[in-house]
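Presented as structure tokens, the chain that follows is alone, the form predicted on its own.
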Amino acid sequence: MQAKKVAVVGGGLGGLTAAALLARGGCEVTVYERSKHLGGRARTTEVDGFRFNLGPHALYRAGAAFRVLERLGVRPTGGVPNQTGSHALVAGRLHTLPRGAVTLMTTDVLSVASKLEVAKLLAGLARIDTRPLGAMSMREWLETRLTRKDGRALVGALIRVSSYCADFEALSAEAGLKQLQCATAANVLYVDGGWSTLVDAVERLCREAGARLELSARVEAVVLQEGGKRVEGVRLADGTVHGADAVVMAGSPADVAALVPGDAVLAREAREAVPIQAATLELGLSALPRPDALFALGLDGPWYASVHSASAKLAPEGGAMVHVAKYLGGADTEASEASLDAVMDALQPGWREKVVARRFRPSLTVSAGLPRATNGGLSGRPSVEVPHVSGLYRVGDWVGAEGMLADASLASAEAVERALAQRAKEPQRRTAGA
């Protein structure tokens, strides 16, 4: 890759990954982060020895993020959630959550007919070709493939926990099923120390590769030339302009549109984006009242609870770090703190006496944009290259045709690396053919 000056706007995990890849490839990279801290939604804070992520985070071991981190030499430590201690939550009561052939046949949340239907679907899940399903909604696919309500409820819950998305009218069946395939292929990893350990590792790689990291540096706009058709650099809030051959914008659709004022295409993408959101309750407990109850998944509602510290180092000795969530979406856009408390009442009766630290977020953005069926699913998402502005790129969990959540973010960072490498070859080809 030819050496180029690249400005990366945003120091979240996606922006840092793009910076590390480009700096390793020979680019002169500067990262501009508007806050005092790197990491974005991958930040982790410590409270009384408990490591609080921003909501429940899981790294899909068969996903793009794991692959890209491995390319960089980052090898996260942690643990895979235990198959034991898992429950289905129905009407406020715990039941056996089907996690394999035996539990599927013994659970009381499915009728005999539904057990056979679900077993057949899950047995063939990995072989489902999701490519033709981009324009089909997740709800339509479930109703087409499963004839019984209880079976749809179980499979729908598995898709929710894999995609963090409860809006099945909007979610593309292609995207939802690919997430479920990814989750079932190799499960997930809860990361020791929280996701800030990933941020720290990629930050270190950026610095080792020569990238400059500027904190408390808010980019006000991308500077364009040639009538707005080519990147010239970035202008900071203090008025200074820094030249660049390419600008990589790592943020939400609204963040990207704000950096290029007056761009109708980017403004429309920002208006049409549908974020994935959740209400979250994070709990640091001195001990678990029920050490054998580690996970609950709602079948009659979009509920989730998981003791992350059972798999990863996130709590002091003897303590427990627990994440509770309600997946929001569609007409269901809010949740009370009391409703999340009730999920914990079912999983861990007596937990209130063990609380050391707690944090409730009524509406946490999990992803800046879900892959919608009306847009054609994953292939209908915006590309990493802004087609009408040369040298302008974007990275995020709403960009590119691969993955959701952190997988999409890091896959798009890798795609920017490929696009800039391809761009560097084009003048050489033109010269050779002249």
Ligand SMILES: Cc1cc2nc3c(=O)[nH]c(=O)nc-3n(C[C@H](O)[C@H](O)[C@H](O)COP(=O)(O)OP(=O)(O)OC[C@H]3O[C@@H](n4cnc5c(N)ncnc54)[C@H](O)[C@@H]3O)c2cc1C
Second form
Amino acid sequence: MQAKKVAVVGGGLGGLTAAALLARGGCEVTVYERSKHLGGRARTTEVDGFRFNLGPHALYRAGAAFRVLERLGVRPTGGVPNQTGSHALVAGRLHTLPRGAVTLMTTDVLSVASKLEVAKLLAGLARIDTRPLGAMSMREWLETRLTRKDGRALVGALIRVSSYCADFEALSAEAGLKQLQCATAANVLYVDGGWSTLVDAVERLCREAGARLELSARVEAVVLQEGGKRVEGVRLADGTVHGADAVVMAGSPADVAALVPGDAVLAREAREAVPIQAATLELGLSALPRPDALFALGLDGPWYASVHSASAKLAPEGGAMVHVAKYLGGADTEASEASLDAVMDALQPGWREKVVARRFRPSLTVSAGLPRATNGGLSGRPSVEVPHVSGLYRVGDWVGAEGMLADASLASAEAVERALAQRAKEPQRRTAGA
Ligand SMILES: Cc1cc2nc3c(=O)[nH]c(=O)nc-3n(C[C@H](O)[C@H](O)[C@H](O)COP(=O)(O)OP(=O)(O)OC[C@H]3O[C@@H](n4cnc5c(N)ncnc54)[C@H](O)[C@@H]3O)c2cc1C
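Okay, that's the form predicted on its own, but what's the structure of the form predicted in complex with this ligand?
Zooming out: every chain and molecule, the one shown earlier first.
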């Protein structure tokens, strides 16, 4: 790649990955991160020896993030969640969670007719062609494909846990089903030490490749030339201006719109973005009251609880690190701490006496923008290139046509690398043709 001066605005996992890929390709890269820490939402906090991700984080082994990290030489260690110990949660009580042929037949959460319908659907899941489903809502697809409420509740819960999204009216069926296909193809990895180990690894690669990482450096605006048609650099909150041939904006749609004030297209995208949100409770327990109960998935409500330390190193010896969450969506914009405690009462009765550390968040942004059916699904998300400004790019879990969550962030980082490589070739082509 032709050496280019690139400013990356945002030092989350997406921005850092873009920086590592571009710096390795020969660009002169500077990352500007407004907070004191790198990592954004992929940060992990240590509390009394427990490693708390910002809500439950799972890396899809068949997803783009895994692929791009592997390309960079980052091989995360950890464990795949154990299927034994998994339960369905209905009316505050645990039931067998259908996860395969045997549990599907023995569970009491489905009627006999639904068992057959769901079994048929799941058996053919990998072969569903999701491409024509971009403009169909997840709700509509579920109602078309499953005739009974109990079957829709189960398959809906599986889509929710794969996509984090509870807003089935907004979510494109293409995106929801692709997530479920991705999750079932190769399961997920709970990462040893938490996701900050991924951030640290990519940060190291950035530094080795010569990228500069500036912390507490808020970019106030992208500086443009030629009447706003071409990038010239970035202006920081301290007033300094730094020249760049390309700027990669790696924050939320609102962050991006704020960097180019007066840009009607970016402002509209920010207004229209529908975030995925969740309420989260992290728990560090001295021991598990019920070591055989490791996972609960709500079927009659958007609940999730999982003992992440059963598969990854996230707790001190003998202790347990548990993530509890409520998927939010639509009018449901936050949850009470008591409602998440109640999920734990069902999964691990007696847990309250074992609490060493806890952290509750009533509402977190899981993804800055879900792939909406009204926009045609994944291909309707904003592109990596800002089409009307030469040299301006964006990266994030709301950008590009591939994946959701961190998969979209890292896929868009890779797409920026491709776009810049392509751009580097263009003048040569023009010269050759002249
Ligand atoms: C509760 C929860 C659970 C999740 N679970 C999963 C999961 O299981 N699997 C999965 O794949 N993903 C999951 N995610 C999503 C995943 O964490 C994100 O998709 C990913 O971390 C996004 O990275 P990013 O770099 O694109 O954005 P961010 O992490 O949001 O980083 C953006 C960065 O840009 C900085 N910034 C913005 N504007 C400026 C500016 N003007 N100047 C300087 N800096 C700026 C911000 O400070 C921030 O650090 C989860 C997220 C949450 C919250």
